[in-house]
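Encoded as C-alpha cells, the following chain is the form predicted alone, with no partner shown.
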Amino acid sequence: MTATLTVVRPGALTTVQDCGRRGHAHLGVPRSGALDAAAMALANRLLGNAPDAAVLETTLTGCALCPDRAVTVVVGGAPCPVTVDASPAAWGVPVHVPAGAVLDAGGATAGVRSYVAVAGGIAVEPVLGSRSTDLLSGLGPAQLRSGDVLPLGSAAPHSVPADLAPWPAPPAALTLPLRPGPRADWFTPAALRTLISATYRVSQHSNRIGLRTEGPPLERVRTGELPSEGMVLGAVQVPPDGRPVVFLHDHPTTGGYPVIGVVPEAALAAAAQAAPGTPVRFTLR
C-alpha cells in the first residue's frame, strides 16, 4: 500500500514541482518545475532519491504535513524553523518523522522558497512527463489545500544519502547577468544605461510567472505595437510602465512587449530566493 502525506496547514502557496516540462514550448506549455532548482536538487540527494524526484515547493509561510507512515524529510532552500509535533527539528538535513506526527515547515527567516522533500519522492501522476503545478497553464496537481492526500513513492535509494551539505544563503542584494535581448534596439541608449547602471529592488508583485522590479523606467525609442513572439526561460520583458520583468518558471511561451535581455538559468535560482524589497542590479555579459 502506498504511504501518503495529507496536509495540515497549505501556507499561503505550496506547490508540487519537479524539474519540469521541457519541449513542449511548441504547444504553449510553460516548463514550470522548482523555481530553485538547486535546492531542490540538493535535499533530493541528502535523502538518496532521484535528482528529479517531486518536492513540495512553499512560498514565505511553510505548510504542515502528516505521514500515514513513519518516513525520512528534507526541508531546505530558504532557511525556515522545523518542528515535528511541535518539538524543533533540524533544517537543511535528514528528519525522522513518525506515522501521525506533523511536520512543520515554518515561515521563511530569509528567501521565499522553501522545499520540502521526502525519502521516494511526491508520486502524483505525471502530465506531458512532470508531476509539477503549472499555475498558469492549470497542468499538473492544483495548489496544496487543507486536507489533500499526497501519494509517495518508494523509499528505494537512488543513490547513496548524504547526511550533511552546505546550502546556499538566500541573497540580501541580486546581481543578475545580462545578455542583450532580441529587442534592445528598440529602446534608446540611455535606457540601456540605466538597466545595467540603476539599483532596482524586487517588487512584492513578484511570483512564479515572473520577478518584476521597481526602479527607473526604460525608455523606449519604438512606441508601436509588437506581434507577439517567443519567450525563453530568464526573458527580461519591458511592459508599459518601462519596469523590466524577468521571466521564471511559470511564464507564459509568448508575449507581446519587447525583450531587452536575457538572464541565464544558472542566475535563476537567486532570483527564485530574492525577497521583496531586494536590491537587484543588472550586470552586462
Contents of the next structure:
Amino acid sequence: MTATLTVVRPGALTTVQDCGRRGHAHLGVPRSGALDAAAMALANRLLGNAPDAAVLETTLTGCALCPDRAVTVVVGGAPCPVTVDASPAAWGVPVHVPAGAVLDAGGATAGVRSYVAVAGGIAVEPVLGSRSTDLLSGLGPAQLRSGDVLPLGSAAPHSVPADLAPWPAPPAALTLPLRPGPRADWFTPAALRTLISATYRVSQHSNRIGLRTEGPPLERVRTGELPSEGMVLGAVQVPPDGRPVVFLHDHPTTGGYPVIGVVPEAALAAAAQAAPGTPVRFTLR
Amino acid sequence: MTGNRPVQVRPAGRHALLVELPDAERTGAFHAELLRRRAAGTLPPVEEIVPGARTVLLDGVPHPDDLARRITGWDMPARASDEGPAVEIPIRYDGPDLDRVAALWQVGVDEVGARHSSYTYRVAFCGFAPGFGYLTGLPEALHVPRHDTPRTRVPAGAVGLAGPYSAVYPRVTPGGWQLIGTMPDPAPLWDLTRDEPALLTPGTRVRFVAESGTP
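Would you generate the structure of this protein in the form predicted together with the partner chain, following the form predicted alone above?
Now the complete complex, all chains and molecules, led by this one.
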C-alpha cells in the first residue's frame, strides 16, 4: 500500500510539476515543469528526494493537504505561513506531518508560487516521461480539486538530505538578461533600445504560458504574418500590441509572432516569482 | 539581403538555432536530412528538432556555433515524393463551411470533397495542440482565408482548411479554420498508449479517403 495525500483545499491553482517533458516539441507538446525549477530542486534536496521528484506548485493562495501516513514535507519557493493542524510550522525546512493531520501552505506573503515537496515525491502516472500538469494542452494530471487523492512514492532517500539551504527572496524588481534574435530584425533599432532601457511591469494576465508585460510597445519594421516557427523556452515574443511576452514552461511549441530575443532558462525562476506590478528591466548580454 | 543563401542560421538563445530555408519544400528536405543524420548517429546532440513553415528549430544544442558551421556546408537532397510514412484518413465531407469553401473554389458543394481528397498531403509541422499537424499539398488556387472570428468550440475530428494548410482537430478546441468534413473516429490522431502518440508526425504523407453516409 502506498501512502497518499488527500487535497483538503486546492487553492486557486495547484498543479503537479517535475522537470517536464523533453523531446516531444515537434508533436506540439510543451515542455511544462516547475516554473521555479530552482525552488523545486532545493525542496527535493532538503528531503533527500531525486532532483526530478514531482512536487506541487501552488499559485498565490497556497493549498492544504492531509496524508494518510506520517510524511515529511518541505514548503518553499514563495514565502507563506505553514500550519500543521492549525499550529504554526516552519517554512523552507523539513516538517513532520502526522497521519491524518492537515498541512496548510497559506497564501504567498511575497512572490507568486510556493512548492510543496513530500518525501518520496508525488507518484501520479507519468505521461510522456513526466508527471507535470500541462495547462495549455491538457497533458498530465488536471489542476488539483478538493478531495483528489495523490499517491506518494516510497520515501527511501535518494541522497543525504541537506539540512539547511538559503532560499532566494522573490524579486522586488526583475532583471532579465536577453540575447537578441531570432527575429530582432523585424523590429526598428529604436524598439530594441526601448526594450533594454524602458521599465516594464509584470501584467496580471501572466500565467504558466507566459510572463506578460505592460510598458511601451515595440515598433516593427516588418509587418504581416510570420510563418509559424519553433519557439524556445524564454523566447520574448511580441504580439501585434507590441508588449513583450516572455514564454514560460507551458508555452506553445510553434508560433507566428516574431521573437525579439531570448531570456536564458536560469533567469526564469525569478520571473516565475515576480508578482503582478513588479518592475521588469531587460538587459543585453 | 541573404535571400540567395539556401540556409540562414539565426540565433535563438544560448542553446538553440533557428535554421531558415527559402521555401516549404527545402524546409522538408532539411528536416528529412536531420532525421537521416540522427538515425545514422552523425548528428551532434540535439534535444528537440521542431520544423515550422519555413524553419527548423534545433533546441537543446550544447554547442550551437559548431553545429551552425556544419549545417551551412551540408548537401541536402530534395525529398523523394514517396519518402516518409504514409497514412490514410477516412473523412465525411459534411462540415459547416462546405458552402463557403465551394463558393471560394467556384465549384459545386459536391465537388469540394472530390477535389480535397484528390491530393496527397504531407505534415509540414505540428503545433496548436498535441497531434495537430499542418498538412501541405493543396494547390495555391484552393487556399482559403480563416474565419474573422474563430469558433469557440470545434469538435474533435473536424477537418479544416486555412491558407495553405489542411488539418484534423485531435480534440475539442477553439478554432478559426473553414470546416469541410469529419474524421469519424479521431482517437487515433493522439493516442498516449502508442509508442508514437501522434498519428501525424512531421514528414508523414496523408491521403483523405471519402466515406459515404450521413453523420
